[in-house]
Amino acid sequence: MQRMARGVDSVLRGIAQVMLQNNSYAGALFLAGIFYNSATFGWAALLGTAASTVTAHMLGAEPVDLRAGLFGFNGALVAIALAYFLQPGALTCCYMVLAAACTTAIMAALLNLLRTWKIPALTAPFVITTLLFVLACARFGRLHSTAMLPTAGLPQAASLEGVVSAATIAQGLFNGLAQVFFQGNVVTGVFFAVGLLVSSWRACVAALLGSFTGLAVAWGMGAAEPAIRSGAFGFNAVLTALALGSGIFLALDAASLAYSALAVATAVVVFAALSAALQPLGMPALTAPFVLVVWLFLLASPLFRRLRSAPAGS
């Protein structure tokens, strides 16, 4: 009993930790927004973390690792992803579980690359294992993609479309948060500011304000107002601002939180780039702009006598 408390404590901790967060009530809570907006989602959700956080006991991992979840997030963006861009099935839900476990290897591959610059490897797992998952089905008859992925094509130029309102900055703003599991929903969204509140006022303050940026950011440059109203600008702009301004990785201070506002705007800018770049094979962006640049920052970081790491267990 006590064996299966500490394993449903995990399996929370790691769907928590995509938001980067170690806390099962954040996790819980994140997991109810799922559920609110999709079922099938939800059971991904689940499914994909148990796969890459039992790969992980079952191969040996450390269990301060295990316990916290760092193994769980990357299997449960990459389940959820695959459930949203693959048609539902048995081989499906197989693909899921196959696809999480491979998350777990190159989770500890990137760990243990990228700890000489003290870099963490957030979700690049995700990224990388659902571009190549995904982008293997091209070659398997039994799986087939969903209208979800975006159009193959050379990127053509934007143009304004749409109206932005205060409702469209309202929904915009929660749907910024929802967008970080795949969710359109605004209460979904809100869901996920609650839980992260009761984890950190700091992390939920830091969120909004992310997902504030990164609307407005696009907005301003001219973004159409239906992808502004999804959050689709939102959710990377949301994981930098986690990562760099809420003191995860940088001690809180008036220079980090300026560095902080700089990346996101950065990575809104960035996800532009990517969205454009991965389209004529037809790929969507992912967190790849939130990983690029949160790397990028950390590397540049200890060469601003300004910036401070933030202090070891924060």
Given for the second form:
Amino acid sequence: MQRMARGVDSVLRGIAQVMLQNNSYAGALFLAGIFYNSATFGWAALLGTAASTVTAHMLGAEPVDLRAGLFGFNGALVAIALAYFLQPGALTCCYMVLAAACTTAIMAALLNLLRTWKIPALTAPFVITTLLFVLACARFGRLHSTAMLPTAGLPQAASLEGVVSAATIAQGLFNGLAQVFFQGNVVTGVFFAVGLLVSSWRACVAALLGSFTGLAVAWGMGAAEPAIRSGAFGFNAVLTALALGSGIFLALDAASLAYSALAVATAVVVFAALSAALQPLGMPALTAPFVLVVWLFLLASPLFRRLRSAPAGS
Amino acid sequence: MQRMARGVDSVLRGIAQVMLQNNSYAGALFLAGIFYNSATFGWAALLGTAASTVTAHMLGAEPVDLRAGLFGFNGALVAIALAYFLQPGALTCCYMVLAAACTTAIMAALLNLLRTWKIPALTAPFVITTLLFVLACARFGRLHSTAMLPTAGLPQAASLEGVVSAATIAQGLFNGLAQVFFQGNVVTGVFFAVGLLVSSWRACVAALLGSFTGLAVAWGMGAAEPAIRSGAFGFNAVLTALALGSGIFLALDAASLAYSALAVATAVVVFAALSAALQPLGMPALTAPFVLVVWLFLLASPLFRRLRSAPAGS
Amino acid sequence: MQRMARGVDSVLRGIAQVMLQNNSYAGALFLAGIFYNSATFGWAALLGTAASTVTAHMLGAEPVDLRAGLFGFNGALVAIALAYFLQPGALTCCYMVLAAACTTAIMAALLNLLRTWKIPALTAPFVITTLLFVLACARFGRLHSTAMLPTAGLPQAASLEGVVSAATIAQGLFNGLAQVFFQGNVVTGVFFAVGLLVSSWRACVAALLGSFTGLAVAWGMGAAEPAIRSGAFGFNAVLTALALGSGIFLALDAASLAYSALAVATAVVVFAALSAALQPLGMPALTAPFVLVVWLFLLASPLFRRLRSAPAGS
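Now show me the form predicted in complex with a further copy of the same chain, since the one above was the form predicted alone.
In what comes next, the whole complex appears, and the chain from above leads the way.
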């Protein structure tokens, strides 16, 4: 009984870690938000978290990391991504479990690789595994992609499209949070904001400010209105703001806030760049912009005397 | 005389190292298998191994590494690859020697880079050099590619193609070994299996099991029958099984065998993914899937208490 | 007043560092060469150097690095690149400043990352930032690229094009130097050669020999005459020769000169390869070939006993 409670706690923390929170209540609210939008994605998230956590347990991973959900969040995301991009079926389910097990190996590999510089793995295992497993379907006749995948083509020049209104901004703001889990639903975004608030009010403020900044930068540069409204330019900005601007890795002060703002603007540009770079392959950028920008900005921080690391355990 | 014998020994070990064996008899059998299929590829392998080994000798590389063939195997592979993908001629020969010399620099660079984490360079110098030197021909009017190179195009959805029979499996099993050296010939595959047996029976069993697993996973996911028969899904699986499942880097036990099986299945998916990802460039995946998967799984292993390193010198 | 003189000195050294020189007179001559060809690019270079240096100053970077121009040269290059590839306007200017600020973060990140192996960041921050910021314009309706950007398409086989004459070689030789700053102008190339001579005669000789070797290798392999004349195959060869063959990182002797010649030939192949690899995205290779080849050859050098590091402070 106690063992099962601990397992549930691990899974919920795993879901919360997607937004860098080690808090099972936040995880429960994130999960509720996903189920509100779609039961399929909710079950996929649970299956993925369980599969990657069990793999880590069987291989003998550190119990402290297991309990904190460190081996769960990439499994959750990869399973939702495969449920989103691949047609359902028994083989797709097996494929999800294999992919979730893979994220565990990649997570451990990155933890070992990156500890040389003391930077976190973030959602890199999810990004790598999803790109590989979705791309591979081009060679596998029994796995079919859905219409959610971008169409493969050469990148073309953009033109101004649509008019940004107050509704675009209001919806984009919460969709930016919801898209962290591939959910295009304003109410789901509200659930996520409440989940963050339960875990840390700074996280909630940083996420909303990040979503707004991302949206504003994209608007200023002339991004298409439907993309802004859908939160496409928001979710990497949200995660970047959470990582750098809510006191998790850098101590909160004026310098780190300015640094976070620069990082969030960069994440918007990097999202646009990677989504264009992956267009010939018909692949989405996922959270790769967040991972790259936060890695670079954390790697850079020890060389700047104005920036201080966050006190451990905060 | 003794010096020449040492040189021959070095070259044969270099060829054996392609399958991670430090054994000159295995190298001789691999070379016999290549000559059985095509004298051109046999001579290319010898030229490449010699060119990269001599470059390393002239720059003053560690004699122990030179004798073990560590600076030879990438030269062998790159020369066979250029003989396979480029039309013959005097300029192509010079290009092969330049490419083989390059693998020596990249090998030394990776040895230095990767010793931070104590992981091996594997065939990464071959993969990097071959991709660069074949891609470059698109800008060079005097170097022409053969029809063996994949056609450049956008990746498309696969459909089920052909029926897998007992003959598919029997041929695919040995072609999987033969394709490690770009040889599509069942008898060459048998030569390679015997060469492995001479060096270590565990290596022979791991390679055959790896080839079979690769083939079975590809079949289950609906890969095209001609590709399965040709060994295309096998050679990365063979190398992954050799590296992780024959006691070279990880001690052999139930946990490492299960871990190897997960790695082999992953290598099949990564092969499908990389071959789709390189399609817009008209480039083959080569052994990049093996290199990436083994790097990730070896990097991850110290974090899993169930996995133990192989005793040194085994 | 003194503070302003120091600022000007920093900016000029920043421009000189593009060619690996820590010398403000060389920087002044480089700047004169750029202004001789185009005032727009001259002002862009000044804006970029200032923006990246000021960002580094505000974040609290090491004053010694600031004064040596280490945080300036990537800003200079990225601003010239954006002036070259994007249509002018107020938004493009803001975009340049954001990009230059980004190079500062990436520079600090690479300094931290690469000190594990004691290799320099070179122009990697410029390459990464330019590719990302130009690619991103495909999603931004208010930023438009110029006709200088390569057309996106699948790579195709080259055919021999044009006849190489003495004029091709004479112009290619100096255009190779000028193209380091995106300038296709022989007189600008002469300015740069004089700038190098002022800083170090070895640098001047290495740059000219590098340009000639790059041109000769490209010619031998059948590259198109207009590309050879324009210096396209020269600028990466020039920078590679400066880094490895003028006594900056490796002590000058027969072994390091042979090693540099191998590196320069490799840089030409890598330039051809990367320019083909980036064709589906319609992106230029920039100085990525120089960065990759010098990183690999410097990483490899400690394993070769014949090569010695340059004495510090030389």
